[in-house]
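Just the one chain here, laid out as structure tokens, in the form predicted on its own.
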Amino acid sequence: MCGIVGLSHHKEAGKIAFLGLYALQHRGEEAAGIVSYDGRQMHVVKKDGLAVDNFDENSIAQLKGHMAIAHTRYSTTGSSHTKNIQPILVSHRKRPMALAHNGNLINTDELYTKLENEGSIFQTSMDSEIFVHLLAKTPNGAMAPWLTKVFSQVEGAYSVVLLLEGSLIGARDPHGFRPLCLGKLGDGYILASESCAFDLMNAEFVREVAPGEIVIIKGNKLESVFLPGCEKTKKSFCVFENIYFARPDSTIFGDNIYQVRKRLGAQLAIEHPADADFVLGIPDSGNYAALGYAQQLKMPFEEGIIRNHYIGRTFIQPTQFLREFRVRVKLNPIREVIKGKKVVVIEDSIVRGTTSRSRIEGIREAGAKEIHMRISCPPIKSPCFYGIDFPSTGELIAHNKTVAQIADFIKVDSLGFLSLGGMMSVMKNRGDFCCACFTGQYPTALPKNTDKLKLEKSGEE
């Protein structure tokens, strides 16, 4: 999962791109980068770490030009290595191009082998680099037909922003797995993974880029084209964006995330009520479902767990050690609120189970009399191949354990998951979502090689 930003026709494009990255920091905390274009050359600043740490007044001043793209990374293909920081910047036939990508391709092996056999030399271990080589090798005339030929060759999940020949391009795969929004700032256009980025930029949200759509922005003019046959492709919006990843103040997939999560909580209360003194949400993403749960049952809602906001999102840390360390540092139960009480703890999901177990242990240590845990999505039983770093089935606790066994592992008095039907009942466009992580029913063919590090070369690291 990553966050991407693109903007055109603005005299401070680099500065505005930084604001977009800051708003999308929750989508990736491993690295951040910005590439700007001044009409003659591109300028780049990209480093490991958070956007707020990577950019200061001096570095932003280097990003000259009226166009820019930006990326904040959470790795799903390729290691957390400096060479894999995006945007990717190259020069072909003395013309610079830069690209940032969110999602995972499923025909990576075939395209990688084909391109290498044709002489391409890859500099990273990301599937994202495939786009650059396809752009270089595909005969290019007019912009729209050229881009259509390129994006028609890739399969899987992609939302892409691209600086190419003086144009800003945004593209979204025909399934629409990952979000991509279109906004307006002054006379120019903005592209971003989520609409919350526009609020910080003081920009206007126009619409979402449609699945299979390519938008070509030249100055303040926008052209839109669609991939051939994309209208026949089943829409497969990632439901986990609604459950966990997207910010609650974003509108994606035609719905506001805050309202979605409250509805999930209300439906969870209908399916799994509990006898308790109050409802407790796991900050931050669990709080909104907890509020919906409490309102549905007319129970008190307490913020009995305080989040340390200097610690990032636990799920998207690249190693289990960092995840476990940050669980303890990130959330601190308030003993005076919890001691001697029966509590309903609302969490957005359980992936491996180790994070939930640690959180429950902390609540138990704070003196809770009973802990009843409720999850605002179904059990996650299958890996994701479209841009979320869900581990193999062996690491997914719900793949091999029943609900009772999971409850025993995380040490709660009772455990309830929202049903698949209940979850989908509260979604707008409910027939247009990918739920493969819950059902194992994938909307595409599966990649032949599912290893996250499949493009790593021996001896490189």
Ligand code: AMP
Contents of the next structure:
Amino acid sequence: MCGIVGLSHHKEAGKIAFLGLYALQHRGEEAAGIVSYDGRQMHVVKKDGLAVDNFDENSIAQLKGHMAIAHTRYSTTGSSHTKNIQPILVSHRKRPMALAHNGNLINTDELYTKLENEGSIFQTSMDSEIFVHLLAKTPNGAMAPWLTKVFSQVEGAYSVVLLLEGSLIGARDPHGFRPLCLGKLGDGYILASESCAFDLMNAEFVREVAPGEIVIIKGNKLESVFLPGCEKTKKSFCVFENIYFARPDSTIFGDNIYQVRKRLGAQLAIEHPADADFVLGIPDSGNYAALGYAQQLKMPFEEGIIRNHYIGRTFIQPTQFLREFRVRVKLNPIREVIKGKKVVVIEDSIVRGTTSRSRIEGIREAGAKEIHMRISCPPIKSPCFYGIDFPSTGELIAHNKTVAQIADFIKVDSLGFLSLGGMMSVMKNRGDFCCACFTGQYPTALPKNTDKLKLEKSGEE
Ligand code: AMP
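For comparison with the form predicted on its own, provide the form predicted together with the ligand.
Every component of the complex follows; first up is the chain already shown.
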């Protein structure tokens, strides 16, 4: 998953783009980059790790110009190698272009092979690079037909921002898998994955870029075109953005995420009430549904688990011991609140089940008498091909375990998942979501090769 930002006209575009990355940091922590444009030249800064830690005043000062795009990366295609930090910046026939992409394409193999056979030399191992090769190869006249031809060749999930010939471009695939919001700041426009970015920039939320729409922005002028036939494509907004991924202070897919999660919790309470002394949310992801659950049943809500915000990433090595240590450092249950109590613990979702198991163990060690776990979405049974980094099918705990077997593994006294119908009943635009991770019914053909590292070249480090 990734976060993207674009600015069409601001005297400190690079700085404002950095604020955008700050707000979207949760969408990717592996690396970040900003490209700015001053009317003549592109300027670029890319860093491994968190934007909030690794961009300093000096690096931001290099980002001259009135236009900028930015990207924060969580790899779902390609490794975490430095070559894969976006935005992708290339020059073709003396014209620089820069692009940042959120989502995963599904016809990568076909396009990659075709482009390589035609002589393209790929510099990265990301599907995102396909866009710039297509831009270079597609005969270009006026901007709108050129872009329409390029985006029509690509299938799958993409929300894209692009700096091209003095224009800022935003495009969203016809299914609309990933969000893309349009805002206004001063004379110019802003694009960002989530509306929470506009709040930090003091910008005004205008609307979402529609599925299948391309917006071409030059200064304060915006032209909108739609991909041919996109009105016939079934909209497929990613429901997991609503459940877990997006920030609660964002409005995407026509709804505020905090309110969506509270409604999920309330519906969960209707479907799976529990006899307990109080409701406990697993911070932060479970807290919003926990509030909705507690309010629905008029039960007390306790913040009985405290999150340590200072957990670093770099010193943690991925051994089992240190993974468990990380879980413990991150969340600490308060013994004095939990001891001797019957608790109902709310979590947004279960993927592998391993973190839930450690957290339940912690709550048990803090002295809980009974632990009833409730999950504000259905069991996740199938992988995502559109940009959520779920593990392989075999690692998804619900793929081959029943709810009773999962309860056994996590060691809870009872376990309840929200039903698919219940989940959808609380969504606005409820007919327009992709729920493939729960149902296994994918809204597109499947990619030929599902290996995340499929574009890694042999012989490279
Ligand atoms: P677990 O019990 O190990 O399945 O972890 C569950 C928690 O991790 C929940 O809060 C999930 O929403 C969160 N989570 C979110 N995205 C992912 C992911 N792609 N892979 C694993 N866990 C995730």
